[in-house]
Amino acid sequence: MATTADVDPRSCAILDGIAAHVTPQQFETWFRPLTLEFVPPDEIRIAVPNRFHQVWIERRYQAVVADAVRQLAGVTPRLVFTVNEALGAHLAPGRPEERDEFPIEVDADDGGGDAADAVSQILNPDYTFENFVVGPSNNFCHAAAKAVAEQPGETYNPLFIHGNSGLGKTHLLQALCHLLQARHGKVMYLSCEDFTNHFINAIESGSLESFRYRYRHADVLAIDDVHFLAEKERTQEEFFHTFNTLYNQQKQIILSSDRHPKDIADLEERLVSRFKWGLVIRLDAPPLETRIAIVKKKARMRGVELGDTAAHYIGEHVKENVRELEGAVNRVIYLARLGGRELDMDLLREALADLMPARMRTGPGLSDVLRIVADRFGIRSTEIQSRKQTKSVVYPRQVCMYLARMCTQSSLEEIGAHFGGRDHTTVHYGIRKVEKLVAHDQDIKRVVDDLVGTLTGHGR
């Protein structure tokens, strides 16, 4: 856990969201010596070494600080800075902080180490194949991902993958960064946005020449969000030539985008025609069982191992894409973490409150899932809420307490008082009951799923 000393547990936690979106070289430059505050609702008051510092944090980690926060604490957060310069006594002599001017990237044409040096500083660590959840929505982007990787300008060249925000297109592009950087040597990975930049800082500065050297002589050009491209005529042309030179060189040229090149307005015919010369494919949103997996994998990246309850429920509840169930994850993780708080239903409906839609918030009612378990397993509401204790009414009742939690606001109280005035602790044996049955009885998880699936679309 990437923490420092003598700071409170927000601190903590904010360092720690701020660790897994940033390298470890990152982290350590410019994280390591802060002290962090949180102030609710919405200040964080970071204390730096420098004004040097200060700036290059709102110049280029601004965006994660912010996401680390927003995670946290579901708010968007104001930075307000300070200058301690007891803090740069943490500062090794030489580090970029000390210079009197901002540090520049190494890059093949700055004498510092080739394109293969400079990748390996922006890529995240955790975006691997190891940590990439294959599914039905995702098995032939992986499949078609590890095809290049074992044959690199031969295999689908270009390979285009396509697909709604954050449903891991950067994911892929980066673990075959990594696995061809180690293999294949000058691996480039940048955004179509820096792309764009770099571009017009060399017209500016009249370094075009060493722009186009750095870009034509890569061996691998990974290019993220290219439909970014769209109505920059100077970008595309140089584009176009880039691409020309490395497809005919058998180079590797990998690319995302939010839509089929055909379908990304004001991009030149040329180019499109070129971005299908490979593979075109689609990365589709993922179903409620790869969810559930991810959100384990996440969680097990982070430490902490969840239960097959609060897995399926932020699967369940959070469905848009996987960047929204990383975030999920790491909330519920934070505030477990911050109040030494147990991961239960009530932790996981505060974290997840704003993720949900008004419906899920509101949510169905216990008599609703009295009603729906009643009818599945044919037998009379007052039977489930009686005091009987046969097989046929124990087995509902506890079904019934599981699927209260899960899907209602209910407290284990609520839940114990409706269903036939059990107390809390007979209601949390229940639950723990199903959830065994769950985890290894195929066909009861299916029955279970389903009156999940008919609960979570009550009221539509």
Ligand code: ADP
The other form holds:
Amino acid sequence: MATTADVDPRSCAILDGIAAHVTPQQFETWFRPLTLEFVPPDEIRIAVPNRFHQVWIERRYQAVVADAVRQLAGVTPRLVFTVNEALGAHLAPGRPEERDEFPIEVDADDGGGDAADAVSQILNPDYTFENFVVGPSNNFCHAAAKAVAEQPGETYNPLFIHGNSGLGKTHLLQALCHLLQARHGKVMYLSCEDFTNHFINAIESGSLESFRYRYRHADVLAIDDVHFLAEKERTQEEFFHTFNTLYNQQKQIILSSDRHPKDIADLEERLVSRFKWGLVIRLDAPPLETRIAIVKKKARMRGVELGDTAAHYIGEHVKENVRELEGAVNRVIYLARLGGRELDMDLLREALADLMPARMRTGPGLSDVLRIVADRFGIRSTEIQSRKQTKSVVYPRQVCMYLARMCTQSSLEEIGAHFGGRDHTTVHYGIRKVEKLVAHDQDIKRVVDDLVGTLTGHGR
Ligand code: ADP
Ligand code: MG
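Since the structure above is the form predicted on its own, I would like to see how the form predicted in complex with the ligand looks, so please show that one next.
Next comes the full complex, this chain leading.
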């Protein structure tokens, strides 16, 4: 081991750091035989007994070494290996501890990564707090997650976030893990399904001990989609003990589920009550303003500045699920880029046609538009459908055209035919006119938004 006088004292501390993140058996097999030297600013010289040992460390323990170095020296290291066969003198090929470890490592790790952190999934770099749009549907969850980030293990433990699919649970959990990872030791994030699979693998391969060691030595454990525990008695039992161990050591536990703990089928009462010890909080579907902000943010992340009309159109049509909202943005950008097309109403309609829920496809029709606009402006439907050109009729007619384009599946020709026998260029002109008014006049925007709301609520 690197203990000579001229060696940076952090070398030994790095080995200690590694020891804290692997099982004692792994440490004995892979780290005890080598010498490790930290050469500032960022080089780690590792002497290994043979090439195989090097490959094994590179493949399976690189992240563990890098983490230990980052924690101690604040740099991401470059690993430089040399082979020194003398180091392996005591390691006769096929020594029992070496042989024994392989099946455990390989079997317990179905992800192909390092067994020591195989259980922790890689965080999505986009799922950060900066990229999370806050609005009335999620501000409590957001604030709670921020509070946990400030004082993990103290404020809300566990933090339990529930809500329908696609509303940002995973995003928030990972945002929190990103922050905690930077400051607080070993953060494990994984889906409940992975937890369950690892548990089953561990039983089958007789490696329950190392399974337990890993989970119970986390500083932060985030398990996504715990409704997966439903009806899985043995996994619940195991999770119960993991929970207790971590909780008693004031380690932060973060959970998500598509429903409230009390509604998870056959979840043991003692788990239900533990899940409620900290804070149980719900994510709701975002309202229109938040959806529009999300649309713009997602587009910006892909290098596109979406105009108000486009963002509004997308936000208006995809309501219940942010994942679908994001899908719609992607599709719009894809079509615009692929075809080099202008991002106009036609493209938006085309992009969203496939994604729209069935009720939108059978949603409001031209006659609904006509009725609602006539009501709002206090004129007769027949006037809108006439060829009259006075301002008091032309403007509501143009609003009709705009709404028809936004909220129905009708073509420009159909719209023209319905609202006074106009051709499609007149309809196009009318729509553009309203778009401009909406962009520049808050009062008109409010009226139009309100009409859109009335119309799209129509088919429910
Ligand atoms: P869940 O885990 O609840 O099913 P996700 O966290 O996977 O949902 O979110 C689905 C998608 O929607 C992700 O791409 C996520 O980034 C995005 N998303 C959800 N809510 C927001 C938000 N408030 N701001 C930005 N993106 C969001
Ligand atoms: Mg999720």
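Positions refer to the first chain, counted from 1. For clarity, a rigid core is taken as the largest C-alpha set superposing within 1.5 Å between two forms. Quick caveat, the model's predicted, so the values are computed rather than measured.
Is the shift of residue 245 between these two forms large enough to count as movement, that is, does its C-alpha move by 2 Å or more after the core is superposed?
False for residue 245: its C-alpha shift is below 2 Å.
Taking 2 Å as the cut-off, check whether the CA of residue 154 shifts that much or more between these two forms after a rigid core fit.
No, the C-alpha moves less than 2 Å.
My question is whether residue 129 is one of the residues whose C-alpha shifts by 2 Å or more between these two forms, given a fit on the rigid core.
Moves: no, less than 2 Å.
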